[in-house]
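In structure tokens, one chain follows: the form predicted on its own.
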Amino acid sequence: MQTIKKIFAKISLPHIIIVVFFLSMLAAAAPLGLSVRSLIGDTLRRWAMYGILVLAMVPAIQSGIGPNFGISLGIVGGLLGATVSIEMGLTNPWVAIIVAMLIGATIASVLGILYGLLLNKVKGSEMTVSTYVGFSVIAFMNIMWLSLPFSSGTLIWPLAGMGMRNNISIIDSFGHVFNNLFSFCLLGDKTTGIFVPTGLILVFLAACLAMWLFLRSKTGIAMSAAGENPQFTRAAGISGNKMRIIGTAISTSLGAVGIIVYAQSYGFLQLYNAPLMMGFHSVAAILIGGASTKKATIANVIIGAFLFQGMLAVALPVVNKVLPESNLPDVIRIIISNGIILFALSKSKGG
């Protein structure tokens, strides 16, 4: 009985109105001529292919650090892996991604580190430096993906002979390596029944229990108490400025393998400014679960970025079928990205 009051303690207005608008377009979505099957299917993929991002909150909000705005960081690494790994011409696509996420999280715990040294140094700032780390690495590179060497067709624009794509076509390299992996359909086919990405969900719950496993580890235990009472942790002799530093690391990697996981998903890399509102949606989603700005769980990752994701999965076609030729799902997927961190962050000193 005292666990189900204090779940329902947990529940507040916005959580009820995003179940409410969820479960609302859903319905309406067979009127509109719709396939709910594929709408649940669709939540099912964006769910599996986004989790991971979301779940590189964990270790930063409990290391202390708060929501990561700076995952830009961890999934520039990631993309930065991916593209080496096209490039080396890798035919085996499990090599391929293999390869891909180790480069990219090797890139990644790198920047992490450096990254948590200077969250080290604005102790009381870091939601607002992460995020103009996020916005600054994006702008980097979009100067460095027109600078750097890279000499594969698939990477670069044939007619310049150098500079990246825009999107590039991971379909002959390592895309939907996850999704195909012991996926199956039900009530129909493909098209027109609920595909399920056995393989990608399996993935995104494999890294969940990893996490789950590392909180309960000696290392994990001391991160999370640095990150709630640093006074404590100091007394009996932890580095809190050591935990923040491997739980930045960490969070940087999780963004790295990621963003390699959701790109395999979507069949495409984006690079240049598509990444940018990623962290903001990651924060979002987990935020949506439960989490505050001091404390997350596996529980909060599993339950937000399925809610965010099935909202977005849902709500979109939903709004484009009502008010064809129009701008407004981009509008909606901004309001409750940023609604709900709005809403999360004046919770969070108890207002």
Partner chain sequence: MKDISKEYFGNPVLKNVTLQVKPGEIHALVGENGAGKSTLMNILFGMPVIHGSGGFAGQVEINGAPVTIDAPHKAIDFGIGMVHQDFMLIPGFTVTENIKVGREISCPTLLSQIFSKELETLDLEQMAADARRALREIGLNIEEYVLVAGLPVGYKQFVEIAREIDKTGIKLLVFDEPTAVLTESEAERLLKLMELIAKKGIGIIFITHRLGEVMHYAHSVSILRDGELIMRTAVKDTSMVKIAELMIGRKTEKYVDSVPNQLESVEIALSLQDFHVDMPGEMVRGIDLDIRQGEIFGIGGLAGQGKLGIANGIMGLCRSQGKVFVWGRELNLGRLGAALASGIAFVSEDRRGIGLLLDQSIEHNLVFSAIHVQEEFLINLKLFKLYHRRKARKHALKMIELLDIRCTGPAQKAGSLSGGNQQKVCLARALTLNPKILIVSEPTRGIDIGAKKLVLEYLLELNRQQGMTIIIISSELVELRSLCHRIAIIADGKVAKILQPDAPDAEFGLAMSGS
The other form holds:
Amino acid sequence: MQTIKKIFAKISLPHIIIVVFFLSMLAAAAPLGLSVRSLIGDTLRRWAMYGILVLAMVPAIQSGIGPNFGISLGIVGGLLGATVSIEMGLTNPWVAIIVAMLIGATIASVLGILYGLLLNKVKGSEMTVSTYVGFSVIAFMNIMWLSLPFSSGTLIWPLAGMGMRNNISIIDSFGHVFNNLFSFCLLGDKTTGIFVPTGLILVFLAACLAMWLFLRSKTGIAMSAAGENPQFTRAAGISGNKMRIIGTAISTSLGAVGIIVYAQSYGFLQLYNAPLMMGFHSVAAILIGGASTKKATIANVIIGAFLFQGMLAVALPVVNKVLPESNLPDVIRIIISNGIILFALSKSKGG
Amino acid sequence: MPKFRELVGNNKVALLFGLLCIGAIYTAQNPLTFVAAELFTRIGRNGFMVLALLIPVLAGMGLNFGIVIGAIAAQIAVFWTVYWGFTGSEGFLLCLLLSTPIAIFFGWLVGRVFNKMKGAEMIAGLVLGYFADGLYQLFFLYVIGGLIPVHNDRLIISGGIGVKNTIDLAGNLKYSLDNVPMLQIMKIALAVLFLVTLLKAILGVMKKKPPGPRCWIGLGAAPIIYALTYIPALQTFLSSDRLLLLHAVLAALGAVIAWQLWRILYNKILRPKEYSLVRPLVWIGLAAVGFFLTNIRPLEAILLSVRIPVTTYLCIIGLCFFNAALLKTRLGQNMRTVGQSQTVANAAGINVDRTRIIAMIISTLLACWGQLIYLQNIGTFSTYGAHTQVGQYAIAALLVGGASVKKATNKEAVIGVILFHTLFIVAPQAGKELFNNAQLGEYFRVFVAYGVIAVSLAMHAWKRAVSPGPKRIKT
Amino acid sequence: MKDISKEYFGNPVLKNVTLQVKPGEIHALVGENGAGKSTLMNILFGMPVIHGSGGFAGQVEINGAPVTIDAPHKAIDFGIGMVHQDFMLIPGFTVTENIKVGREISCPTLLSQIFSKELETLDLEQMAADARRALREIGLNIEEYVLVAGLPVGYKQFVEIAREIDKTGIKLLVFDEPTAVLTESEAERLLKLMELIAKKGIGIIFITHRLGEVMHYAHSVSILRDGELIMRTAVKDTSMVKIAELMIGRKTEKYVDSVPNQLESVEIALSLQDFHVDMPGEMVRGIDLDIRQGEIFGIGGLAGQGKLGIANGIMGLCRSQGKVFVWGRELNLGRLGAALASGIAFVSEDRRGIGLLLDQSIEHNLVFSAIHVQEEFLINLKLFKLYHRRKARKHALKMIELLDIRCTGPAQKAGSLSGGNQQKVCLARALTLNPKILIVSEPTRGIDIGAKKLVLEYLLELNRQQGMTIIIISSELVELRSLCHRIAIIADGKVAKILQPDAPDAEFGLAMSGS
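What about the form predicted together with the partner chain, after the form predicted on its own?
What follows is the whole complex; the chain from before opens it.
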């Protein structure tokens, strides 16, 4: 009884709105003649493919830097890793994706450490600074995407010979490797059933498990404590700044891995301005999952990613059925994601 | 020499960007007349918006990313004005009338939100801007035509619900402010002067103070100047709405000389007191040099090629004066106090929350008017895009001018607009010349906008982390 | 002020206190920390703290007429001003602007007549003239248009005074420890100025710890102790020793019955040499101390004198200078955690700020330091070390029983415990480290009498049975005197005197006021 009460006390109005919205969309799907099964399949896929990007928020929030709007740094690292991997022309998709992840995570952790050093200097304004650092990095990479000396035909524009494509197809390299691993269809065949991307879900859950273990390791405990009360950890002889850097670096590397997992499921690498607002979406997702700007758990990630992505996966076809060719789901996403961030900000102090 | 170093040190950001601009202009090899013409158009278009940012900075609320909301207020008004079919200056006036209460209301809301998130105003403003954008889209895409019946093929998407992507303002609001002739402005100004003096006199009489000579001069001068405008030569000159840059510069130089002469006259003869003649004479000398400079060929070419919209520029100059005048009032001083230390302000009996809300209302309202000026100049209204980058670019421009999160002045705003937009104009061409890719220049200027904000915010936060400011009082 | 009584949530902090100040009189108000001085001043100024917690009993009278002061601006209207210890000045403003803050002189304009007074323009010349006059009045020779940021500390205090003087009809001025942050010559100048102001017929309440200043400058003095007025007398009728005795003196009811056993060992456990600590508000300015093995050593003194800085400096929480030896081995002060590694454990005075992770369980709080200092309670998986939950839980249950921590279980969040139980958790965490030296800072601050007794008894037991060297830093002299072998009194960041617990009250009082 006590625990149920506690859970109810934690649920706030924005969360209720989102859950009600999600359920009503789901309820509206069947009468509109949409396949509920394919909607659920879609929800599952989007949940797992965005999941790691949401997970990347956990070490950042726990180490005390708050929601990492600058996850774009990690995303850019991941995109670099992926493009290098494609440029190398690796034929085995497994090798290709692992190489991409390794390169991406390496670049991202180096960037993350530098970024962590910066964030240690701007305590109290991490969110504002990280937002604009994220924007700047994307803008800087726009210049880079135009001028980096890549030569693979899949990467660059065919005619001009200069600059990379907006959308790079990765079906030939490592597209869908995780999605198709152990995948099966529930309640029907390929066209009517629920497509379960087992490999993708496993990767996501494995990442969650790894994070869960990390938070219970010696370093993880110290990091969370430093995030909650840096004075306390200092008294135990631990440098809070170092812990913040570790948290930032892990968050950033997870961003790199996350974008690769996302891309392999989507089938395309999106360069240029595509990742600009991804940081906001990840932040919104974990906040929807019940996290605050000070505390986040793995459960927040799993629930948040599911609600946020599920809501979009279901709302898109439903709304399109009612108002064809509209971008109402997009509008709703903007309102909900920024609304929830605003709500979380009003509950905490400092920017 | 240390003074010189200080000068450089205080203006290093502006200097750096100045050099960058010169380099970019040099590489781009655009004709200077083109750059100048473009620049003056853009100053007229964007200057007002940048100046709208100053007051929140003074009130300690940082860079107001929430001015997007002011822009939204303007756009709502523009839509209805166009829909009802008002055009020209009437249309513009209607826009003003419609948007002002909306903007005040929005500003009040934003101020309330910011008071809940003291210390996090900037990130709150940013997110609030996005949030408001979402609501705006919802309103324009679904409510208009969906819930509110609107029938107009030019404005509404063919299905009957939602506003089209772009609204053409040519033929209704385009240049509705730019095209107001000088004569009309002058008439309005004179009428206002007349009425204000009259009102003052009446208020004075009510308080049993007979109107002094200044009052009579004001009342008398207005009709006389008004009569002067009927001299044919003056009338033709004033009935135009654009002013050749050359004339503007000459007028400005003349004004400088006249003002300095008046100062000398006032301080030496009318109210004799200790007054050094060095400063005014230097100013007069500079004005004379300026006059000779206008005769240099390339400069003259530029001056002759640019025509500036007088009314818009007057609005911008007026706003500069407004910002300066506000600082000299009790309200302005309260804002500064609140901006410097909320504890001290509280102890001195200043209502902190109220002062902050007033600052936000003023800023939002000014941003709203700024967006009206922008839209009437650019002539096409991109329904879903016009406001999105407003905050970003205005803030970047202000920072380029050397302002910071804590300090911003009119001068910095104006310099910032000039430098930032020069870079904007020449960057694509420079990119093309340097790398054979105009897109690169395009991306570069976006990077500059984001980058300058990121660096400025980081530097501010860095400084704040090092020196925590005035000590907090124990309770 | 007559018969003022005040309770905070049933806790009486002022009992029938009467305070009288005549025009032109400098009246000193002295007392230990927590004697009720600040509460009394808060009542005088109508601070929201007072009225938010149920008001007060008694009556404030000005010139014989009873008045109600329920908001700070009313106090200002009645001509009561305050010179704050940490300045209420805006560094980015000029002297004029600071003097006139919130009380700017303005002229009406057309807009202000239509809208509100806020739109009146400032009369800068008149403001500057007023500021000049106020500055001249107190004999401060600075230009009124310079920025306060560039002024030396002493001058800032003078600007504050100028601001109060400038207020029209000022009748009573409160100086709250005005000399605490000043150098000797600055302090002297300030006190001279105070006399000057008093000569103009303004009453002055002078709050200070420095009895020397009281003897020299004040006309009369009131001594507060535990919320009671002990004595009001003219300064010339009393002596410094008398005042000191009255400030401290109380029935030395002992919390713990103990006769300090004579120490045989002479081995030095901890030694400080020329030790400086940069802790804001608690600066330590060069201390030499030798603490013997197996000793309970007390460190006392008034708040702000530096006693807290000592512990925070040793533990590396604040920047420090000088030498610290632990059993003869020098401690590397630059390295965070060096003290912990050499067997010193610390229970912080700032329980909620430094001492606890409020949002985490008791269990986590207990084992945290041990995990990181000694790698206890971990499963070593070679690649990384995982939290050993079972072992930690067992230990937590043991500690809860041992120290009688009242809780629903080891999983309860530390933030939801009562003050006394939180203190026990902090103590238990320090003990989990099995320290050789235990430093306990303000062990009984804000906890109830039962818990107080238990904590102190347990400390004594640790010392007696395990021979643990314990350093207790406390503002409560009684506590130190009932427990310690020796007590060092810290004043002005230095050791004023090392006393035996049975030394006379007056000696303690004089040591505390630094004379």
